[in-house]
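Only one chain comes next, encoded as structure tokens, the form predicted on its own.
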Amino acid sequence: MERLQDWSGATPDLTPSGHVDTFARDNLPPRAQWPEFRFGLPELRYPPRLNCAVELLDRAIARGRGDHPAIVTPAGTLTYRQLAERVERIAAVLVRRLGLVPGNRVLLRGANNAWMVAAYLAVLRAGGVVVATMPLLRAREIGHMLRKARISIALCDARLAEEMRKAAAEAPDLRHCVCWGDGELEGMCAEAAPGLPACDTAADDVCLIAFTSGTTGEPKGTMHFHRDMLAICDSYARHVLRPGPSDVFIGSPPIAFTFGLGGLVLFPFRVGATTVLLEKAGPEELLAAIAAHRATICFTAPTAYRAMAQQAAGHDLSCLRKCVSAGEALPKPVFEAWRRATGLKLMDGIGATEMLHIFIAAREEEIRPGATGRPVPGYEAKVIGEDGREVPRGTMGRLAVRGPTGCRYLADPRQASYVQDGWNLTGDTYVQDEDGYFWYQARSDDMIISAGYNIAGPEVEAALLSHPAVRECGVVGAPDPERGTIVKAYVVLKPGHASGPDLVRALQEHVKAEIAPYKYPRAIEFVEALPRTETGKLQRFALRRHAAAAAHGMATAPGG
């Protein structure tokens, strides 16, 4: 029986690592700006050496999982073991075509499919590190991670080759781009021969990189361990979520997103579950799939629960049994339209890529409309104020958390921000009740959350501003009634051009066509000026002021 490591306490040393490049482990932030990870449940102490490819596929084989639906798309069905297939073929040409040695970063580039699930595993099953990228990202993006995380293989779906190629112009340290989808990938899939051993990574060897753009608009690297991908689904699927391997997952968040890493492959793989995989999946095609595919767990933001309650009328959800929102606040009137129009209740929860996923939820029987929940087994949470000391309950401060997973940047100075006594502060403001509950109250920073997605401001400022017409603009959260927050940008023009219709429609393609579509603004508002201080600083606070006052009918000037 393998050894476990003694991890009943606080943050264990790190073991001889499996990587033969050691570009991640040496790029991890000092030791002193590390979260105090926790690991009080038995199920989270893992043994030293550990791959997650391997628990999840091998292990679910090894259980009699093997003929049972793993992945299950329009185009077809695979089994566990023909997943696994799949897998050994991938990991075989990244090692041997490709030259992959453990520790080397890959990009993925896909959609919600069963290729991309498959290139992750492979990745991981080689020893090398996943970083992910939405289909909606453009070259400017994507380029940056090239370069962040001096990344030397990508694996790209051929439908989005156009942006990886424009990318890959100037990543100096990319030597292949292997496309699926043309017979690229495939065809060297077909020569090579399953069966490569698993890398022996140890538990904390740097698996993942998951990008998430911050306030400043530059996106940070979150780094993740083989430990940190099972321990989401020992703590919050396995005492939260509880699935079981009859369980049919669907869902709309892209496999790039941690959220839906999690709540599509990892969740459902842990214990041998379906994942119903689908490209699109706005409301009415995923009310369609759960009907057709009988999903019994899904995963969407509120938005498209909203939209969702609007027409289940039409479709026969009663497969469903659980039913998960997060990715931004859920409000308690799509809370109530969603139980009657289902009669189930919505799994709210906070996560964030810094931590991995969810880590304050509620189980069913204990949701009280309107709050996110309780720390989730083998977290821990508080409200502060700041000065960092813990608020009384029912008053307004920053939350803290912490747990098995954490917040551990790619060589940012911005980790001494997000961590502070050990505590990962993950830029919200909640108020903590008598009872445990957290309720929900705004976010901390910058960041603004529309429809699920996490877009930031000083990005679609640095898109606008490289319009000709642009002199100067500003970015913030405007209250919507459909998508709960949008982005709103305040314009100042050069002189020479005229505000209007046909300039914000302008402004706007020309943002989709700079940064990913999903992140322009939706409504623009030309002003003479905007509001600063002494030192020439923007004062966003003053913009989103403004765009809650005009949400509300009420008039004010953006500085006022």
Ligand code: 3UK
The other form holds:
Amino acid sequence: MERLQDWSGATPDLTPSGHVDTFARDNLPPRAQWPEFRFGLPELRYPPRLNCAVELLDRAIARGRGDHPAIVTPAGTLTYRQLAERVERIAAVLVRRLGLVPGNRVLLRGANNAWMVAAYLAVLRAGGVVVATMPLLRAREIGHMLRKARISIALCDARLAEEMRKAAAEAPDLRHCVCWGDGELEGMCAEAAPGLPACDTAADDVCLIAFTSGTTGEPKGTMHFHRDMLAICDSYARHVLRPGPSDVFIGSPPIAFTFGLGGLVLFPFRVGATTVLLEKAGPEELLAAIAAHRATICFTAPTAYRAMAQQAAGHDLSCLRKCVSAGEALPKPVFEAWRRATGLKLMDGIGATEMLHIFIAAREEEIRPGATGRPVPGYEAKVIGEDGREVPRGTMGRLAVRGPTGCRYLADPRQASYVQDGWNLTGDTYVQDEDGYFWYQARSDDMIISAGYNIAGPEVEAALLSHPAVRECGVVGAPDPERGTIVKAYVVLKPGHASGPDLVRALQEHVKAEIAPYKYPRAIEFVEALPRTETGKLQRFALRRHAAAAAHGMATAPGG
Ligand code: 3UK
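Show the form predicted together with this ligand, please, the one above being the form predicted on its own.
Below, the chain from earlier opens the complete complex, with every other chain and molecule after it.
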């Protein structure tokens, strides 16, 4: 019998670390500011020594998946055995050539491709701590991460090396920066002898510092343990998504975003399935790749599903079994459009970088269109009022959640606002209904208060999206001399629709017919595009800023 950690207490003591460089553990938040962790399900009780890369790769091979395709890209296929060999070689390069010591942070920079994933798993296997960066980040943002996480080694796609080198110039701890794609890392790997044993890490050793794609303030580094990487597979994936070994995963989120990490790496590998990696995964590329690779499970954001639903007719999507939507609220019209286009129910799920992945969702047969779902097995959630106490069902309040994963910021005072009384407060406003389903309202800072009413921008957006002329929209509060704040909509039209006062009136009437009339947008501005983050989120703060400037006669483009 393997000895298990003592799970009787909600927050067990940390086990002896496998790290030599203890920076990550030393910079965990103070114990009193940790969320309470929950390990109710037996499958979430991991042994005290655990290396998640071993669990994901070596275990799959031991179960007979060695010759099954692990990664498929336009450049070719790697079986589990071939991937494991590449991972071992990169790990050997990290340890023997670059002097990695367990606990060192390693920056990874690349689009979704086989080298990026192999490098990721190699860092984990060698006992390093991954800090992955989104491809579009600039030197300033990379520099912040290099310094904040005291990164000593960087592995980078040669095509993204320029910003990397600029950032490296300002990072005193960075000792090595090695590129793949131009032969440098490939050459080192060819010389490296495989066979380096995996690092004997503790289940609660930090293995990932994921920076939030924060829209305001400095990005926060969220720290996750080896066991967390498996916990999201054994909670959300196992109980809600329920993939099998013959599934073919595909999607658009970058692996540096934990939505992509789970959906395109951890979930498929946990069950010995295949992942299709695309460097460029706009709606058109994604549709073509789904058909070409006969993908069965798709991960992307609501806006991408909306765009794909409109172009689906030209593609054979009969291979698709399950489609996950996360990152932003899923408007009901998008759910319906996808259902019409494919016959599938979109699986909405709310996740957060702090929680590592999705914690409220629903299995297909339990979906209520418009609701996010119920807590994923292993998680608990509630809606609380300003006093921190749970509010009655049907009442709006702040979402609080806890489970096997949770928020641990790297040396950041904002820990005390995200975690209160052992619960993670995600910053979202929700209503829970009598049946336990959670209905998303808005980000708490995005609630519009107009003439004394609380109006949730996303609800107005969903109403607008059900109008045939609307391609995309964003709704925010705009200052108004008479009313204080009014509801303002930024609308991108579908081709063939002319903007003008007639359409403004038509859209306003449409909203009044769909939802309570007082919520209708008193101002509507037509724009070419909406400002979005690299993870696909609408930047409402940019729209608010634009609305405020416009109200004061200083309009700029909402993206600018
Ligand atoms: C919002 C949603 C309504 C919500 C993420 C899945 O998005 C992810 O992580 P981030 O740290 O952002 C977290 C915030 O995004 N959000 C996400 N999903 C939904 N709002 N409905 C949804 N389905 O405000 C949340 O607090 O970028 C998503 C998996 C892993 C992730 N990191």
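Positions refer to the first chain, counted from 1. Rigid core (definition): largest C-alpha set, two forms, superposition within 1.5 Å. Note that this is a predicted model, so its numbers are computed, not measured.
Once the rigid core is overlaid between the two forms, P517 counts among the residues whose Cα shifts by 2 Å or more. When two forms of a protein are overlaid on their rigid core, residues whose CA moves 2 Å or more are considered shifted, and N454 is one of them between the two forms.
Relative to the superposed rigid core, the position of the CA of Q33 differs between the two forms by less than 2 Å.
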